[in-house]
Structures are given as structure tokens and as C-alpha cells.
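Shown here is one chain on its own, the form predicted alone, set out as C-alpha cells.
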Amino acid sequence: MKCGRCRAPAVIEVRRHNAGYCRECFVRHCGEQVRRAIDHFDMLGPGERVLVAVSGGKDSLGLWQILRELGYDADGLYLGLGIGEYSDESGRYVRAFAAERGWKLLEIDLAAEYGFDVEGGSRSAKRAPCSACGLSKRHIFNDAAIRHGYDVLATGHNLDDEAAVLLGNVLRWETEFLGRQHPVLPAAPGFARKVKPLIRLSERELAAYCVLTNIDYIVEECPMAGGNRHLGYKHTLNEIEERSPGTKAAFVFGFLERAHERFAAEVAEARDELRPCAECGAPTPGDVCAFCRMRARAVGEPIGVRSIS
């Protein structure tokens, strides 16, 4: 197969684009897809400071590098979740990546700063591990972006991730979640702007990008991810994509273009009802946010005894 751009030997085929690419053209293709997403959804502005949540995996490290190559002032944020050897190893990949390039990396350790790890939070709050992990990430990433003065928080959610989440939300008609499922969540009181610049790139493309640009990343899946239903949704969508290339992109972008606005009003109404958490000050529909309730249960502390710092 020849590269569709320069006719050199291709190293990868992207079936949904009906094209093959050589190394140089594929790396350029990935950068262009991120740039197009940023421009189309107005994700980032000139001179804005970007905080990239990095886990040590291909998506977040690939995103950090692409944003830097596109000229954005992007720093990294690594959250140590306390998942045994997996967290130790993922942290090593992130630190090595940042050190090799001389890029700024912020680090937060869940256990050291908040007194519990994901397993403890999951057990005490009677949540699935992925639920406790997601809750911790959302809270801490947002807090770090605001506290350190960043204009925007970027995460490494790719096309496959968004398609799987969308499928799950549609199957259960989670209307509020559908209203929040967008590549850009605008800033609001207590919330940093959040963006997903990888929405036009698949998981396979990110893996190839990292291999072709010599990004060393953790390959193993999180040991607590077993049974996560989104992995099942990804498998189902992969089977459909294999038979009909382009299905995931059509599903996600069709929703964004034709249906998202139908659910957005519910999100706006919910945000209008938020108030500062009595413990941490983060926006919440109740007196104490879900993260602080989980933390209090995990450390055996009565809810409501901490004051806003």
C-alpha cells in the first residue's frame, strides 16, 4: 500500500478515511486531526495555559506531545491513585516522559493528600472501583486546574472512548449525561473549562502515533477495570466498525451535530442549582459534594467537620 499523500510506502491504514499513510504523513495527520478538533469546537485560545491530565497511557501522553507541537503552553498533571504496582509503573512512565522533554509536570498523590486510595474509596462508598476513580479524577483535576491558574483542562478521551460512553448513555437514556457529553464543557463558577482534543482520533491511531514517535507508555490495562461495562461497549462498537468503517465517527459526530442541543438545557438547569460544598467549596447540588462524602467515609471522619480552605 502507498501513502495517500506522498505515495511513499504506507506504514498504517486508516479504513474510515480509506487511506494509508507513511510515518511522516501519519504523524502530520494526527496533528491535523487535533488541530481541526480544537478549531471546530473552539477549544483553546492563543496564549491560554493548558493543563493536560496524564496517566502514563498512550492517549494522554500522545495528547500532551501533540499540543506542544501545535504550539500550546501545555503542562502535565499526574494523579497517583494508589493502585499498587500499576500506579507505581504509570507514574514512572509519566515522569520519564516529562523529564526527557523538560516539560513541567504537577503531581498529586491521592493517599498522601486526601488520606485514601481508589480501593479504599470504592469500598467505603460502596462504589465500583471505576466509579470511585472517575469521581476522584473529576474532582481533583478540576481543583488543580483552578488552584494553579490554568485556563483549560485537557483530557485524553479519544473517539473510541466517546463512542462507548455515548452508547451507554443512549442505552440507558441518561439525559443529563447526554447533555454533558461534548468535546468542550465551558468554564463556570467553580468549574474550569474542559476539552477533549483527541475526539477525531481512534485508540488505534493514538497507539500508532506513540510507536512512530517513540513515546514509551504503559500498555497494561488498569487491574481494577475488569467488568467495566464501557469495555464491553467498546468491543461491540469495534465489531461494528470492522464491518462498517466510519461507524464510530458517524455515531459521535452525528449526535453532536443533531442531538446534543436537545439535552443541553437540562445540564444548564442543573448547574443553576449548584452551591459550594460545605467542606471543599466545589459546586454540588447538596450540602457536601460526592467526593468529600467518599473521602470522609474512607478515612472514618464525620461528614461536615472540615472547613473550606
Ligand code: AMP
Second form
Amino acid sequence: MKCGRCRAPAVIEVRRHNAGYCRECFVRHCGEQVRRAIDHFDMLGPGERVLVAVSGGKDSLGLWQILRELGYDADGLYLGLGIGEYSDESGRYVRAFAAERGWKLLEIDLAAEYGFDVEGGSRSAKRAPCSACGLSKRHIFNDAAIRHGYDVLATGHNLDDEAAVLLGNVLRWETEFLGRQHPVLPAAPGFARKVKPLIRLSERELAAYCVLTNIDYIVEECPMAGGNRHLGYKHTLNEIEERSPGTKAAFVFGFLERAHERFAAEVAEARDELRPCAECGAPTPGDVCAFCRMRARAVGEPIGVRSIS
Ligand code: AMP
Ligand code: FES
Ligand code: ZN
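Moving from the form predicted alone to the form predicted in complex with ligand AMP:
Below, the chain from earlier opens the complete complex, with every other chain and molecule after it.
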């Protein structure tokens, strides 16, 4: 097979685009897909400071590199979740990546900063580990972006991630989540702007990008993710994609163009109920936000005590 752009021997085929690429043209293709996503969804403005949440995996390290190559002022943020050897190793990959390039990396350690790890939070809040982990990530990423004065927080969610989450939300008709499922969540009081610039690239393209540009990333998956529903959805979507290439992209972009707006009312209604958490000030529908409740239980503190003392 030949590269569809320059006719050199192709190193990868992307069936969704019915195209083969040589190394150089593929790397350029990845940059162009991110550029198109940023422009189409108006994700980033010129000169804005971007905080990229980097886990040590292919998606987020690839994203950080692509954003820097597109000229963005992007720093990294790594959150140590305390998931044994997996977290230790992820941290080593992120630090080595940043140090080799001389890029600024912020680090936050969940246990050191908040007194609990994912397993402790999961046990005390009676949530699945992935749910306790997701709650911690959302809370801490948002807080870090605001506290350190970044204009926007970028995550490495790719097309496969978005398709799997969309399928899960549709299967249960989670209308409020559907209204919030978008590659750009605008800034609002207490919320930093959040963007997903990899929405036009698949997991496989990100893995190939990292291999072809010599990015060393952690290959192992999180050991807690075993029973995670989204892994099952990804598997199902991969089978469909195998039979009809382009289905995942049609599913996600069709939703964004034709259905997303229909769920705006649910989101607006939920937003109207938000007020500052009595402990940390983050927007929440209750008195104390879910993250602060989980933290208080995990460290054995009565809920709400910080706001009184
Ligand atoms: P996940 O929730 O594991 O699917 O990861 C989605 C995105 O969240 C990644 O692409 C990263 O941008 C970010 N992320 C996940 N884990 C971490 C972490 N420990 N530290 C910083 N960012 C992370
Ligand atoms: Fe969060 Fe696995 S990375 S539970
Ligand atoms: Zn709180």
C-alpha cells in the first residue's frame, strides 16, 4: 500500500478515511485532525494558557506533544492516584516525557494532598473504584486549572472514548449527561473551560502516533478497570467498526450536530441548582460537594467540619 498523499510506502491504513499514510504524512494527519477539532469547536484561542491532564498513557502524552507542535502554550498536570505500582509507573513515564522536552509539569498527589487514595475513597463512599477515581480527577483537574490561572483544561479523551461514553448514555437515556457530552464545556462560575482536542482521532491512531514519534508511554491498563462498563462498550463498538468503518465517527459527530442541543434544557436546569460547596467552594447541588463528602468519610472526619473550623 502507498501513502495516499505522497505515494511513499504506507506504514498505516486508516479505514475510516479509506487512506494509507507514510510516517511523515501520518504525523501531519494527526496534527491536522487536532487543528480541525480545535477550530471547528472553537476550543482554544491564540495565546491562551492550556493545562493538559497527562496520565502517562498514549492519548494524553500524544495530545501534549501535538498541542505544543501546533504552537500552544501547554503545561502538563499529573495526578498521583495511589493505585500501587500502576500509579508509580505512570508517574515515571510522565516525568521522563516532560523532563526530556523541558516542559513544565504540575504534580498533585491525591494521598499527600487530600489524605486518601482511590481505594480508600471507593470504600468509604461505597462507589466503584473507577467512579471514586473519576470524581477525584474531575474535581482536582478543575480546581488545579482555576487555582493556577489556566484558561482551559485539556484531556486526552479520543474518538473511541467518546463513542463508548455516548453509547452508555444513550442506552440508559442519561439526558443530563447527554447534554454535557461535548468536546468543549465552556467556563462558568467555579468551572474552568474543558476541551477534548483528540475527538477526531481513534485510540489506534494515537498508539501509532506515539510509536512513530518515539513517545514512551505506559501500555498497561489501570488494574481497577476490570469490570468497567465502558470497556465492554468499546469492544462492541470495535466489532461494529470492523464491519462498517466510520460508524464510530458517524455516531459521535451525528450526535453532536443533530441531537446534542436537544438536551440543553436538562443541563441548564441542573446548573441553576448549583451553589458553592461549604467546604471547598466548588459548584454543587447540595451543601457539600461529592468530592468533599468522599474525602471526609475516607479520612474519618465529620462532613462539613472544615467549613465550621
Ligand atoms: P481516563 O479517565 O483514564 O479514560 O482518562 C481520560 C483522560 O484523563 C486522559 O486522557 C488524561 O487526559 C486524563 N487523566 C487520566 N488519568 C490521569 C492522571 N492520573 N493524571 C492526569 N491526567 C489524567
Ligand atoms: Fe481511575 Fe483506574 S485510573 S480507577
Ligand atoms: Zn467541596
